[in-house]
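Encoded as structure tokens, the following chain is the form predicted alone, with no partner shown.
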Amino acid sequence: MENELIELIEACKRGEPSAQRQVYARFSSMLFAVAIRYTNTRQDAEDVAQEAWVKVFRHLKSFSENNSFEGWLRRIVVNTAITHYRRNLKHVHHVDMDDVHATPRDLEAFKDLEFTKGELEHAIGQLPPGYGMVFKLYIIDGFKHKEIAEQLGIDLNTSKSQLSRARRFLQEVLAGMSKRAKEIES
């Protein structure tokens, strides 16, 4: 880790408002960013990253320098996202794997294809607040299935089919898209 950033954390570790304004400046958009990721609306993204700011400063002594402090801000907002997802959830859908009766071929189907990341963006952020919650820990995030059930309290087979249908959804989505740039082309 860089000297100044050490020398930034050491400050804030003791209260100084002028650093921590600076390491506010400094992540802002990043935190913003992983916050907007799981949110589905632009309030949601800046209450999680209000949320998470109050939690960095409170809990910074507990940062050690041995670790990425961008790592550890990222893991805050993460999980500060997952508590505002649970304590908003209006309806708790447990499903069994063996209800989900079409295994989709991931986003396969569209090797061929090429979106913008753009394009991506806005069709992950289409998915239902659930599936959405799934596809963003175990794609983008690398959480496997038995670690998002734990911290979104649900069933290990509904983290699955909670995949799977997300995977559904974006491939139905990812089509329409394409089908229309093909008729805007022809």
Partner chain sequence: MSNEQQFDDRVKRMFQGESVAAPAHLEERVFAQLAPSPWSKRLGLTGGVLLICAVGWWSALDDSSESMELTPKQTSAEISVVEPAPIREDVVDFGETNGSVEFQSDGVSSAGQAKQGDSAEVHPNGLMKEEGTTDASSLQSETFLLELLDRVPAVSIDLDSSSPSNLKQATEEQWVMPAVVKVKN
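Now that we've seen the form predicted alone, could you pull up the form predicted in complex with its partner chain?
Lone chain follows.
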């Protein structure tokens, strides 16, 4: 970790507001992007980001400079988003996914599938909430199935099966988007 950042963190640990503002300015875009990824609305993202930042500054003394500060921040905002998700779980309509039946030819076609980040985000948005959470936690933020199961309060095998289904669902959706785009072009 660079010396400037270490000094900033040390100043934040001493409670210096100017240092806290600098750290905020440096990482707020990253943290807000993660918050948006795990929430459905911008208002929810702002709430999660705010809660996460307050946690960051209040628990900064527990951060060790030997670790990645960005990774630590990311972990805090993800955990805050999970808490927010679980808090609102009673309002979420639970939808189970039917098995996606992809033929071997389809699976082969996924290898060369062209898609943009916007298309991927749109496809992830179509996943049922639970599946989306498992997919994002496992694929994007590198959580293990055991951690996911503990954090979301689900069975380990549920986490594994939901990830598998979510992956196939996304591939199908993205393939469909790509196919339609090619048809429009031609």
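Numbering follows the first chain given and starts at 1. The structure displayed is predicted, hence computed values, not measured ones. The term rigid core refers to the maximal set of C-alpha atoms that superpose within 1.5 Å between the two forms.
Superposed on the core, the two forms differ at D155: its CA moves 2 Å or more between these two forms. Comparing the forms between these two forms, the C-alpha position of E172 differs by 2 angstroms or more, with the core used for superposition. Once you line up the core between these two forms, the Cα of L127 ends up 2 Å or more from where it was.
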